[in-house]
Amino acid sequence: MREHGTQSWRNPWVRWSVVSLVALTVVSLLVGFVWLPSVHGDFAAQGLWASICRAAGVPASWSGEAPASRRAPQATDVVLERSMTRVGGSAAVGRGATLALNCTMCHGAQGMSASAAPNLAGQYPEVVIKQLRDYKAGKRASPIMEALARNLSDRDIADLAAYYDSLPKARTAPTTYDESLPALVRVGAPLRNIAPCISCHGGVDQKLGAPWIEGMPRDYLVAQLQAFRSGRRGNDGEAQMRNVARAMTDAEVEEVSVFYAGKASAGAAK
């Protein structure tokens, strides 16, 4: 038996077959556990065991949560309801105005930011409610906003939403279909699975929970699109914005952001 095995190993075809099989196995492991995971924006090398578990779709640790530095952005657990759009009343607005005194440094005395913070004047109530709940639960990352939202009650959040909804609208006339609009705003990019911006953010339709973005600071829009694209922000329902932003180029991020930011000057001129 040993002599037969030795003779077989001396056969060059047998040796090359074994060597080729080993080499193919090694290359497959490198591709499956190293190269393919590394092309994802949210990939972080965590050792061979973590890579094997990631490829197999099972947790690398069963004993608790991963360290905060390794934890991926968490999806929102806020369920949007039509009732969120009907906040209001003089008492709610007055109380919300008092609470909003903590927000004026970044978002402006009347909800219009002079920095890269988002404008909140006239923002849809359900948008304010959802984002504050996400900050409070740690689903959206911001040291300042998480600290401010942590101690807000559900009533506080609803009253803040009512107050900002009551302010003079920062919203200009909605963007409607026009050939002069940027392509992504007007028709999207169907071959890359990018829906037109106006299908969710006003113009053709306004999806529940989608913010009004016309007139927003350009730097804020760029930062949020980049965060969605890289996976640093993950509180969008069903990963809708992440899927859109991931397919956008830097030039398209800039073009869309400049377009929507420019709507502010058009509205102020009227």
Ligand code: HEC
Contents of the next structure:
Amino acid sequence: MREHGTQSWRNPWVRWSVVSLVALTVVSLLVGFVWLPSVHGDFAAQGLWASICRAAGVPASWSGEAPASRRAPQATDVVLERSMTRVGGSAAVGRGATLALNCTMCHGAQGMSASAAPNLAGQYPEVVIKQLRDYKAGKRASPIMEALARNLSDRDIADLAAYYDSLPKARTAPTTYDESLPALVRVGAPLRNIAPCISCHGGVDQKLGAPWIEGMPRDYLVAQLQAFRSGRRGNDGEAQMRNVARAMTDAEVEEVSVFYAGKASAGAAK
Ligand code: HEC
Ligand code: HEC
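Form predicted alone done, so how does the form predicted in complex with the named molecule look?
Every chain and every other molecule in the complex is listed next, the one we just looked at coming first.
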């Protein structure tokens, strides 16, 4: 009886079950804490400890991980107000025009971009205000625009919005039902919960804060839709655009971008 312990160890069944239990534990630890975390897209090989913390669900900030460049997009903290649409007065426009000299290189002399930067001419003032505040607060990622917006005061931002509002949208034509429209623009895709673009972006209705997108560069539109789809851009209030873009295919992103970009030449011809 006293030799019970060693005797049972001599029993091959006991020996094998102990050995397999140990082996199984080691394999699951390797799979769960090393292999699975390492195949995640944003794995940064920061050592076993970081992997263990990640796998266990410890917030990155606790384990000292979380470099600023990989921070998740944050929700906007700008509250849209009707009053933002009432910027203006000739003093504000004049001051905005002076400030805008720093912006012409990319956004064009008259707010019509010749590159992949967005047009600003005629953009709704609340959009310019909201986006500049989001860049300034790091809620919308763009190294160029975050750096530029950091130096703008609230007054600068309001005056820039007034200036761009004073420039004509006239070179781009608004969208109407009287033309041939991609299905997503006209009716959306109810089965996939996509509301028609025309119900928020003008044509039928313009939701406060939804930008004027007619005539925007194609590459810019594609890039923004992809960013909303992947969640890289997450400054849209209540995920309005992420919910739309998430269900869109590459072909649809291309189709609506080409459609809206094409409005520039249609408007210019008039
Ligand atoms: C070096 C080029 C460059 C300069 C200079 C520049 N921008 Fe931009 N701007 C961009 C790019 C590129 C984007 C799109 C970035 C993104 O993907 O979010 C952008 C985006 C914006 C947007 C968002 C527009 C929208 O439709 O969402 C606003 C507003 C804006 N810029 C205002 C300004 C103002 C005001 C200035 C001058 C103080 C300025 N920018 C100077 C390149 C520039
Ligand atoms: C429920 C309303 C809604 C619908 C439907 C909608 N959008 Fe938007 N969209 C918005 C809002 C609001 C924003 C601004 C988000 C923010 O504050 O950054 C936006 C932003 C965008 C932008 C970024 C523009 C810029 O200059 O920053 C693009 C591009 C865009 N939408 C395209 C589309 C297309 C294409 C469709 C149809 C497939 C669509 N949207 C449907 C509300 C909507």
